[in-house]
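A single chain comes next, written as structure tokens; it is the form predicted on its own.
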Amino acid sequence: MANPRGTWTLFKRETQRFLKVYMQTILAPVVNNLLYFAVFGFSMHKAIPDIQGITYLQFMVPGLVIMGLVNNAYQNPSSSIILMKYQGIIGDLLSIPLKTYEIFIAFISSALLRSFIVGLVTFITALFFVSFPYTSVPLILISAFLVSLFFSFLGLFVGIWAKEFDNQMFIQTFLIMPLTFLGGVFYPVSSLPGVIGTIAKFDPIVHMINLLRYGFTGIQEISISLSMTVLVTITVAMGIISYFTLRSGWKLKN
């Protein structure tokens, strides 16, 4: 790395940016997920029969962890770059003595950290209410890392592409949120009827939740090897796209 101190400085800047408003960036999404946990879990779990030998609460928690990872990995780089555009300092990002891959590493690393913090706090809080058999801890860690990495890449790309925060929220509201809710957070994907069930299997978040849920509980609705192949493929593809978009200076140099 040509300028490790500069990369570390940019990483610290991005990290301090979300830590300074931790009530909004860390506590708020955790409380949000816990509300889902309370409303759907405690109000419905007694009325819903066990799913493949596990309780509804055990079934639901991996999906809530995924929601925390997804939203925060996406929001960190996208909101940061758009804010820099608003402040008129985006040119500084291109003029600092850092190579493209060093800027890329700093933004993505900070997004991963925020994502991990929210996901971990959500999981730890859930442990007060439910326990897990833990089929594969390595798979849990690998899956969580790849999910966070994919949405960090996506957030970086959206931040570069977007002209304003409305564009960022449009992607989150009309793409990420529907895919998340159709991804089987609160129900087995196999329970969806006909065409809807078939379409849902093309939702990448279905594969993400499938991997994490299998790691926690041993339940799988889709082949684990297929889900891992899908996740690795889309993560690598999104990483390449976001890196070369940053490198080109598209919508940044102007």
Contents of the next structure:
Amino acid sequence: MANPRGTWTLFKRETQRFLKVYMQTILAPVVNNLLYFAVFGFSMHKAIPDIQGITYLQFMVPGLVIMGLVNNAYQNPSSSIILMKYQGIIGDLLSIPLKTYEIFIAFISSALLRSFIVGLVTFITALFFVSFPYTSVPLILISAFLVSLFFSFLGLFVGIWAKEFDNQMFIQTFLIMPLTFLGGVFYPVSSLPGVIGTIAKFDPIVHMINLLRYGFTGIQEISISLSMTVLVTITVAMGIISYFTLRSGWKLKN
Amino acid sequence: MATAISIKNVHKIYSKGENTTHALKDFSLEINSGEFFALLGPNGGGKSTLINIIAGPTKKNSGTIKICGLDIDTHREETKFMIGVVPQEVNFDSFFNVNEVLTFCSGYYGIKNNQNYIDEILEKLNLEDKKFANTRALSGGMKRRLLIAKALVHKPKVLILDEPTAGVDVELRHNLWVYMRELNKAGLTVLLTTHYLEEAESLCRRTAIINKGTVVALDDTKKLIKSLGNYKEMTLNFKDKIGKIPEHLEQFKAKKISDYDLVLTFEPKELNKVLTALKDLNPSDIELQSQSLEDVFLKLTYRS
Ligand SMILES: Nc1ncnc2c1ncn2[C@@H]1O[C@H](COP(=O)(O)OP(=O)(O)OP(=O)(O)O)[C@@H](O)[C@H]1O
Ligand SMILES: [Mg+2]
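Pass me the form predicted together with its partner chain as well; I've looked at the form predicted on its own already.
Below, the chain from earlier opens the complete complex, with every other chain and molecule after it.
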């Protein structure tokens, strides 16, 4: 017994939630990205030589877009579920007549929407200062979609697992941030020395940035097919983990 | 008569590490369609556990529960459509106002354009002037009434209320009773948990008493209360020291509990007689108490 209107309503609730606090959820990340842009792009890009034939700004923008996608896709479902636990309305979520996949779809689509909005605004702002050759628009769209999807899945999982906002912050600070910075937002991964360089090889965000950067500029540090394989694989795996965690009722039902 | 809620041999064990609580022990109960039924029990009796299993947030270990003939395990969504549940814990969604919350609620049950019915419910629950107030800004009693509204927006066949009147003031409590009676008359089956004997007595034809996860008594509410010996206690306080207890108070088992306080015990129907007897006594203060639920459980435990 499918309940499309119920699913749509939950999607609307999730979306209106982040739109009501757009200062934190949309404006803040965009301002953050603009700051990176100003500091690393404007003031330093003259000091930094071109990388593989593109300017530093062109090199950096795809990385910034990824950062916007990653953080917002992750934060939307995790914050929403943790808040539901704080406010005691998690019981409502378990009492409404929606199947697991319907709740899953509603949360994930809302997270995707928020991450696209932030990614798009970041990108549009960048267009005032820099232009791209756009080697492959389909690749840009597909990889942006997969990146957001992966981190929405992760965010949903973390929201279910977390007892409090500390847990969400922990993952953000000790996992997502380091992987993003080591992932080559601001510099080519191949320029990382020794051990860090080796660690970076196992960083999935390296592949995400590689794909998006190739789509925008045509340069690649790793083969596109390898990066795509890695991204599709981890996204599917994370999706399965997250869906079945929600379905099991772990940490939600007692 | 059709059965609205059928509960058979339900067990629920909470376990956290070494700690295990057997919250429901082989619990069985049948509630007929159209009935107004009370589930009474002391703290920790297992009432909320049972309700949360029916509603969704809690998983049972074994047993079967059917709502209007449909098993909640095999027809989870269908049975969710048929019930409206008011949880015991007051909650609120701080992002939205009352009207938005109720509109979302309707949407979850597939209902579009429910504004007229939402307005009607808000009026019945005396919440109409809070329609556009943020749910965080409601008082405790208002939040609880909002919970009731949320349980009603989709016109359930069975309404399950977990202590709906806790924290609601006397006047509104009576309004609530009137509204629930009205809904019940219109065909809604109601299951109510409460700590107040009066509430069960005034609303529910049948009452079950649950203690330590099992039904310890189940009967017609009036009979049940009678069999337990319903009585009231009145404490009279006097300005002057009480000398001898007036003879005409002996029929009310008058007892001196201090030099200034006297306690009378009587059945509710004797109230008029008591008041007449008090005429010339001029007490400076009067306090009336009902037999507490704790007394009832003490008796039940004593008996069994
Ligand atoms: N989430 C939980 N984890 C562990 N034990 C629980 C949990 N919820 C309830 N219990 C235990 O189960 C038993 C029954 O609790 P329940 O909340 O069902 O009682 P109740 O009849 O609703 O009580 P009250 O009148 O106080 O609301 C209690 O011993 C309680 O400690
Ligand atoms: Mg309870």
